[in-house]
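The form predicted on its own is given below as one chain in structure tokens.
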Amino acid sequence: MPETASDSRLRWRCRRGMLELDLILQEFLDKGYDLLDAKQKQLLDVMLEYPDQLLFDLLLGNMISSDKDIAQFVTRIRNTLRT
């Protein structure tokens, strides 16, 4: 099944500076984004403004996010990542 634009672009914003922010996001998208609803399409859309570093860190458990929103998904981000 081709993708549309905005899926493209979805992946093209999800390519990073870091290969293992790379492989995170690309397997999230994957395993996960077709499951989100639309509110945590936003969130996601969010955190993908955020620097590499920080993005990272927050995906990794190095930190978590002040925004109660954003923490909540990252979780559910880094649950769908475990399965």
The other form holds:
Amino acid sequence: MPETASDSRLRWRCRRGMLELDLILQEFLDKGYDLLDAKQKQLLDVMLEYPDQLLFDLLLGNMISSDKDIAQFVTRIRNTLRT
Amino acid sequence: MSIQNIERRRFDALIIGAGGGGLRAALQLAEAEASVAVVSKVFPTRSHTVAAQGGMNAALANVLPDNWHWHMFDTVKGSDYLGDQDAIEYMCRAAPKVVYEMEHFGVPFSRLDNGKIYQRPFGGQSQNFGGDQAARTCAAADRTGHAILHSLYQQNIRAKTNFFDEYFAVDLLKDEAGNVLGAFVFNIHTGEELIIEAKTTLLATGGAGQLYRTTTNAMINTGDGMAMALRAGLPLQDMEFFQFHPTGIAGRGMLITEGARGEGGYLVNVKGERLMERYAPKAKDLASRDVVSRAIYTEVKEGRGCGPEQDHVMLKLDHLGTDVIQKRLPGIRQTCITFLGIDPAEHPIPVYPTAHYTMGGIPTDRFGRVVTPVKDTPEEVVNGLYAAGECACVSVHGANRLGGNSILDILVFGRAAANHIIDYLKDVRYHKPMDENSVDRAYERLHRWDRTGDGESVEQLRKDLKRTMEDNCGVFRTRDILENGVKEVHKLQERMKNARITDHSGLFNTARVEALELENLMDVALATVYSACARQESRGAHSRIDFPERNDIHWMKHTLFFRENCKLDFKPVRTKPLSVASFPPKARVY
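So the form predicted on its own is up there; where is the form predicted together with its partner chain?
Shown next: the complete complex, the earlier chain at its head.
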């Protein structure tokens, strides 16, 4: 779970305009963030810059990213929700 | 930072909230060469407008014959005759123009083969004053909110609007005469406070769905602007009217569209009984939203709920087969797989009524000016203060909102407020001197959270408030339940006095933001439960078991709640439109 100021900033960036994104991202921060390596944290950073609608389509499985790293990371986030 | 050293900035207009209403107003003002500041607690394109997927109504008549007057009739009827007919006429007349403006700003509306804007039919729309179905909703595929928000944001960047992203507005600032002169805000990144002095201030902070445990609303929807208005001594109007959908995912809130029951899905209780056979023997699972919502509540309250807490019922779709579900309800299937780890083709979905839209809010006239009763005058203008969108009550939605009218509302009245501000600024050339006591009060409110030691947890209080509101001011309302709600919310407010946060840092102190949001929710909760307790009738979304009928003789009036002593007042509905005859109240039958 994030504790430093930069991690708090990350948590705030996970406050989005859609409830679905709030729930997925907050749960992922709580359960999966501490297990990420530096590259994966960077991927999360990239994804949080996406518009809400795109993030929604990726995380809800309506769309698969053509970037393999992002696609794999999305799967990781979705799997975390089911643990 | 000491209060004397706080930086001050001056603008012609301050807009608090960067959803569709705030951004539409900001653009109008910036293009008129007013200096505009937009304060938003999240990055603007992450505002809740993005979640509005349905579209916006306008009588363009591109698919079927249509007329703004028919749109007006449907909106008045949908409001259960509590909507103000002057504002509704204004909105319905302005709708086509606003759609074309949005198109010019870059919204890629879906098209017909002939190139015109596509329009889809939606519930509550009719031709010829209650006749055949109309097709009135313009949409950019299923991402209208996203398209509107991004187009408006980009236009504002072009027009050089000043954005204060990730700033939190604490309170409005006034002078001794009650003129609103700006707001006290702070930067969430650094914790630095800022006094924004503005000749005019527009509240556009959205709704308050976070009042309820089960809601479709994003976490940012904490009624901040509504609570700021209450603390400034202004009332909230018609807060008892909160729109619920009967089937949200239990404990999570996301909507399971009525289409699921339309396709043949049905609700069962813990015994596997089709519960709607008991409450609506004819229509069963296709009964109206309020009937289905109350049936679910009753099953749970009478011990026939499902799950370890027996706090929901189940929506069965598995009998429809995988192909039908995948073809006709793909979004629902993905949502269930993502959040519940279940495929509705194999397992039933746990559901409970979910809070969706705040019809009530800060009272305004059709120019977006905030109005309040003063002595014998029911609507005295509050100089310098405007409100638009879900945080406002203009009131075009009255007791219930029609689908496709919320995006229209934010754009029409965001624009109308800006137009009035432009005129107001011609007369008000200079900034008025601030009452420094109002600055002190905002500063103290913020720094109350610096106190240390043991106390109640903000997170626990927020959970308790949401549960209290769901149990005592949800879809099943009686005098006893609502009076208990009033008592319980007061108890929570008492506990709030002893609440503490453990993070006292300046940098990105989100604990402090969440504490301030909870204070806002508490005030809005009181307004909601007091207003619901007072209204002894059933109208629109407010459904009282002990007063099941609409009562036009005694209750065709707006409720006003004031924070001071939790006082209630009422004012008449504006039944006279601008240019056409009134629509007198009739039974609302579809």
